[in-house]
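In structure tokens, one chain follows: the form predicted on its own.
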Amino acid sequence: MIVALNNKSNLTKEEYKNYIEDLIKIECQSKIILCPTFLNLGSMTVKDIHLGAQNVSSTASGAYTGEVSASQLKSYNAEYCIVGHSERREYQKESNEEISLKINKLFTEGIIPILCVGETKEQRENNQVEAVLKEEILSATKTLSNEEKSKLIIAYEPIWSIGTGIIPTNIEITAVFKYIKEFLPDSKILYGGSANEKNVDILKEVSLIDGYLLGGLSLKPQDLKIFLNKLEN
């Protein structure tokens, strides 16, 4: 199982130090990918935990104030990078075209993108789930080779579920994962969106789930430990 931890815009330098001390005490069999803020990205290297970033520039290194390039992430030993998170699509108005450029920049540096896709509540109610996913996936992968597509990780996060405590039914999740597999049969697919230690017993019944992208839970090592114990047992 892959468990990606998205710290989002949280944890000061000192808080991150304490967080890491708690995180390394957790024993598990899953592959843990830690995605801290850029400021904490180079703070410390943790054995057996893979390093990821939360975002990357769609441009190369150069005169782009405030941007962080894929080559810079590589220099900090980042192996993975979240791309196209719904919060960035909404607040930073990231387009599918920009997300595609970011994915290409990451692959150029040998960094594996974790592409976030998902629908709003309105889109689900209007039976637009497949249309939304198709557009987000095809636009993001249109220039990728088959080998790159196989390495790409997809994180399905229904937007209406993020931070709400409400998750889709297992039947709904299974249907979405099967649909994504039609386009990317060899890609790993993670589930995100209010996954936690209380509902993991239900979620793990979906055999197609290859792992999880965790937001709020990523900041709570003790609850994360419970989540991982339930996931693996």
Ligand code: PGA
Contents of the next structure:
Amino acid sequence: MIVALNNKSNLTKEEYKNYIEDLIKIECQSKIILCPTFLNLGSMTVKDIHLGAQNVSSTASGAYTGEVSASQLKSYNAEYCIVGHSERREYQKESNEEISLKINKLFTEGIIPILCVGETKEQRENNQVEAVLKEEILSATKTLSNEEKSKLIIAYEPIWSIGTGIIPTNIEITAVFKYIKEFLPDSKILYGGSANEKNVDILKEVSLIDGYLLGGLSLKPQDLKIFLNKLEN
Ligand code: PGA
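What about the form predicted in complex with the ligand, after the form predicted on its own?
Next comes the full complex, this chain leading.
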């Protein structure tokens, strides 16, 4: 299983130091991908924990104030990078076009993108789930080779589930994962959105899930430990 930890815009320098001390004590079989803020990403590398970024510039290095390029991420040992998170799509108005550019920059540096896709509550109620996912996936992958497509990781994160405590049913998740596989049969697909140590027993019954993208839970090492334990046993 892949378990990606999205710290979002949390943890000061000192808090991150303590957090890492707790995190490294967790023993598990899963592949842990830690995605801290850029500042914390640069502060240390941790044995057995893979490093991911939460965002990347759509341009190369150069005169782009405030941006962090894929080659810079690479130089700090980032192996993965989240792209197209719904929070960035909403607050930074990130478009599918820009997301596609970011994915290309990451592959150029050998960094694996974790592409977030998912529908709003309203889109689900209006039966637009497949249309939304199709648009997000096709626009992000249109310039990729088959090899790159197979390496791309998808995180299905229904927007109505992120941080709300509400998760889709296993039937709903299975239907979406099957649909995504029509476009990307070889990609690993993660589930994200309020996954926690309480609902993992239900979620893990979905055999198509290759792993999880955790937001809130990523910040609570004790609960994360319980989650991983339940997931793996
Ligand atoms: P959540 O966030 O686990 O807090 O719902 C997931 C995410 O936004 O990646």
